[in-house]
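In structure tokens, one chain follows: the form predicted on its own.
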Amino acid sequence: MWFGIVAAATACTTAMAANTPTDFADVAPVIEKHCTGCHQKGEIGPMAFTSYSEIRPWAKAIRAAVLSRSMPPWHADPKGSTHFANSRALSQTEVALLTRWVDEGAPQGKRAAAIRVTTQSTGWKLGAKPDLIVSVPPHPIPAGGIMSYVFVVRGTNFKEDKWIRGAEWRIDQRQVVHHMNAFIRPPGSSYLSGAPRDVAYVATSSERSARRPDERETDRRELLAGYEPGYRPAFWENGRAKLLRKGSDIVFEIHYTPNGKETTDASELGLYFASEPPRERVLTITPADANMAIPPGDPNYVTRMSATMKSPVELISLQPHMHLRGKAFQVRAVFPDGRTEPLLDVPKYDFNWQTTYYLKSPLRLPEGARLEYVGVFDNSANNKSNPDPTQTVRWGDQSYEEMSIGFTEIAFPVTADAEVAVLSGTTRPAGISASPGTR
């Protein structure tokens, strides 16, 4: 992320209690903890703030950032973003601790202050060494052109189950990498079962979509860990995982978008087994409209999907995914007795950091319970990123078309059956409100 910052509580109130000058070494910590991360040699931040001298040419950026919570990036409601973990939102004290900083000429003041930079000696921000790293062989991209998915087929020649606790992407060439998925095919599956291994592959739309009808989804293809802009990996804890079962391949799915330069990705995908059994399994299930139309010059084209769950579950993360045309995403549960319980609003969606939120703690959804899901598109000219407003806009692969996925991760027991929900995906007219609260 640009920067984020939270400031510690205690030293905000000092400072401003006592009406003494705010320094560099009031805002190191918050800086030190929120924003190196990414603002450091290597990571996604444009710039370092790893040091006074650094972030001082940028302090009126940051006031202009901080006050417009266009930094950090976070794109939920703040007013509803008490219950994920990951919230980077910022209090009212926060903001003012900054900008007051900055309004008083971002000094450095004469206590020492040092920006200590965290970077992990495994090269691996989840710490240790994975137990297993899955490459992607070399791939050159051009410097132009729109390239089509690319697919590769990875043997983990396992011969017993695993459990993989946590998963983190590795990415070589970040600047033409628009995404990356890796998806766990068990033995028999359909998918691409025509595909050659390790190397890549340009799959046709009906090998991409090939299925037995007698096949149910995790015996064809499981979501394993996707990479998009902000990313950030994050291990299933308390005893949850994903399965990874005996003879499974991986298939990445990769998209490329060149940039002008000529260049060779070599990614990686690491693997972190769980030591023993888990508790609960966890799941990546995504209902989508894949039959969106949006009409030219529409600013408020409305999706609609829903997710009904056949069993218990627990909802562990929510991840909107549109393109260009991505105005505003909602989603809610619906529980079998009538109430209803909001879940996320992002009243302004940003194609270029797709945030996972994660859930301070898992929501129980009963059986019956369902999850409802809200996409707002504008397609107007006023949407400044819209790549052609007099076209109507359907479901691609591709940035310049759509689409409409809830990503949702959930956890139930290893006992049960994996088919746990029943997804669906429709249109809605054009011209409902987006306004927060709409259904």
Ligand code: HEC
Second form
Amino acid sequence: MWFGIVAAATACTTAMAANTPTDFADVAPVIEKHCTGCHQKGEIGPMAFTSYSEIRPWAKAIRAAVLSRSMPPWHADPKGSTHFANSRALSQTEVALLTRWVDEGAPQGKRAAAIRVTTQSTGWKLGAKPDLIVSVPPHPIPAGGIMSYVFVVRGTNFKEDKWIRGAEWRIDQRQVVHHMNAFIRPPGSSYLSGAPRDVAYVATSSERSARRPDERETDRRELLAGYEPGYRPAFWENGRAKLLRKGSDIVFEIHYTPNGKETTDASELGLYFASEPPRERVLTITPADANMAIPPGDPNYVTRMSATMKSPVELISLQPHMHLRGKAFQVRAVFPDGRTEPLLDVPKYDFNWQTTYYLKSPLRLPEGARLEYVGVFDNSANNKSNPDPTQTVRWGDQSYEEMSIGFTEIAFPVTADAEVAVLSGTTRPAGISASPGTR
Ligand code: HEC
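Show the other one: the form predicted in complex with heme C (HEC), since we just had the form predicted on its own.
Every component of the complex follows; first up is the chain already shown.
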């Protein structure tokens, strides 16, 4: 009897909930939290979702996009992945709520509901003004054509080493900036050593890959921060920072993609310095498989990379990088006792979204642990993004060429030597013919 009453009461509550119309006031918080960051004026979403009247015409498209999980853009499969701090994925409940609202005719309802627009497209998101703003000199972008990668070398002129705890881009013309990378070039580096300063420069691929035979990667250059659509500013917490040795330069590597209208881009990189020396140094390593030759029509070409830790480190983030034929990407950790742990599974790689996956809690990798990366390519005609399935595809900058890189951010005590103590092996696989770490 007692059970019967409880069951009846529960059924009744559920039925009542299902009969209650879902109003805009119910879905507004979900849209505010998961959509408005990109869907507002000046951001990358093509339409603004900041009020009922802006959202209502998109109701059907919103339903389709959240059900197919094409929006919000997030490509890691939770089943084969660790937990990521910056996951954009909606929960089942959120998908169900949005779907139900649309199925009920996307009503406004009587309750007041407003969407707060928290991010501003102008101004620095990491807070106050950066300690150093490094600008890209204004660069003319033609209406059409393919532009070569542009490089700009900027000096920093500090009298002492600096520790960078945050880096943020202010991108001027988002519609033509495919991506930008900023590298730290320590004094004495061979990287683009002949390049002029403070002007845009197109380097040949041999200039770009030139290096002294015994030069260590971290003495040559280090990725400081990358921008790509949907990126988030980098901020290293817990006494961690990236090292900017005194006398270093910042080298920008920029890929502009003309989109029909002439314009001029003048973007900036803002750097925030730590006030005290950090406990740990953050370093981005770039395991890459540059020896690829993807046969014409091959639907499943596999590249592999690995990096072995020579002393304990913590893994902070992962970013797969491939181009238009990129199909899937996976990363796993192999521990010295043979145990393996899947870290990242991107079953449907999408070149348009160069996502950095930040681990919710950094993963400790002991000495001898190995990270293994697999990048899979589809060079068949079934791949809708494929520019030409009849070509053999090799490593190169342009989107019609390919890359396979697992950008990996690690942290280790500042007392450890970045390359001798921490890493061994394949940040540069043998026989590499182009410079890894560029994209
Ligand atoms: C990280 C940025 C970002 C976030 C977050 C985001 N969008 Fe988008 N959205 C875009 C961009 C860019 C496009 C246009 C290009 C594309 O379709 O990928 C787009 C396109 C769309 C479209 C039209 C194309 C399509 O796929 O149907 C819809 C509808 C949409 N978004 C809905 C949403 C909803 C609903 C949310 C939140 C639940 C959301 N978006 C979150 C960036 C974002």
